[in-house]
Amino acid sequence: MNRIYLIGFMGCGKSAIGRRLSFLLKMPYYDMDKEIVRQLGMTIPEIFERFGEDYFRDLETKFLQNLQQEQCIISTGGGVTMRKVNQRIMRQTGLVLFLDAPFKEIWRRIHKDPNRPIVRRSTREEIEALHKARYRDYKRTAHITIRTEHRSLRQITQYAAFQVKRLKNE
């Protein structure tokens, strides 16, 4: 297992505990949207607004394709398993941890956010639905499904940082 992917709607804590688990385990830590938003020069709603949501996707998947990193933990974009083409990359490249979070927490954490170009032209029941309609894609590509509800993100990052020692030592 080389990689540590993270999954999972917007908001529900990829960064922050891919950084803090980065940290943990010692090994390097990119978050993808950072990471394009890096070699483009633009921010998220820059690239939504000028080139569209199919573009921004398409660099999500070369970022899974050209990354030359083995060893890493990489926070993705909340679409990227919509693309069956990522999902087996992930899948075959190394480890998927899907962040479950229940849908009001990520409403509150991201319902304000003015760099999540899908927020600030939905409606919340348009947001609930788009959740509702990844949520199949998270379950699929994930290997492992870490429920979020009602724990710090050191208790998730201790979790995650179990699971990928376990599964390194079987």
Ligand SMILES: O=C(O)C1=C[C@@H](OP(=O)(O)O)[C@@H](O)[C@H](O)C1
Given for the second form:
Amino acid sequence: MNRIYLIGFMGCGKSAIGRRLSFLLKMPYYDMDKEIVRQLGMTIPEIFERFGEDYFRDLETKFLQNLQQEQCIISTGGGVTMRKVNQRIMRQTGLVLFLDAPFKEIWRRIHKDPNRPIVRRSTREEIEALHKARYRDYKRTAHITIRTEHRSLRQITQYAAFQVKRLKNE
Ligand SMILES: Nc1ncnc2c1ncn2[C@@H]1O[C@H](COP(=O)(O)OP(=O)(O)O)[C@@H](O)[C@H]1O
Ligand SMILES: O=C(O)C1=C[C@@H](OP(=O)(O)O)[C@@H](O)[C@H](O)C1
Ligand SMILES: [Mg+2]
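Can you give me the structure for the form predicted together with this ligand, which would complement the form predicted on its own we have just seen?
Everything in the complex follows now, all chains and molecules, and the chain you saw is the first one.
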């Protein structure tokens, strides 16, 4: 299967790059969060509030298990690598790109965003600890790590497309 999964911490650019990459590579695009919001008819914070985080994590796994599209780009949510089953599905059904952004830049981008319930309920220190705690799972799940520091959305998109084409031709 020729899927491309974008993984990485909240605010690293998965949704922004995924959209651009799908346009550049002319491939169907899914934003996991948006698909879950559409499926439930409520926002991510409302899902966390009403059903709890574990239920949200089940929805992420169900999305991966039920996805039929073979050739597509998927921007995952930042917590998708928390479950080994998700890691396995992504590695076995596509190319996994880890967008590795420095925490300072991530915090600048997400600290005021009300749509991330984990950010709303946490201190900066707790989010930084989560960023560190998840790093190893991002690295072990990814086929390719893309450092995004000092790179524009356009530069990262073009580099990701180059890597995808390179690996397809290998
Ligand atoms: N490399 C970048 N340069 C500038 N802005 C970026 C970059 N990557 C992401 N952003 C911006 O940061 C915010 C969060 O990006 P988003 O794609 O929603 O992250 P994610 O889906 O990984 O949580 C968006 O406003 C996005 O435009
Ligand atoms: O890191 C996480 O646990 C989460 C990241 C979010 O997606 P983004 O990474 O697109 O913000 C969203 O799935 C939810 O708020 C949980
Ligand atoms: Mg996103």
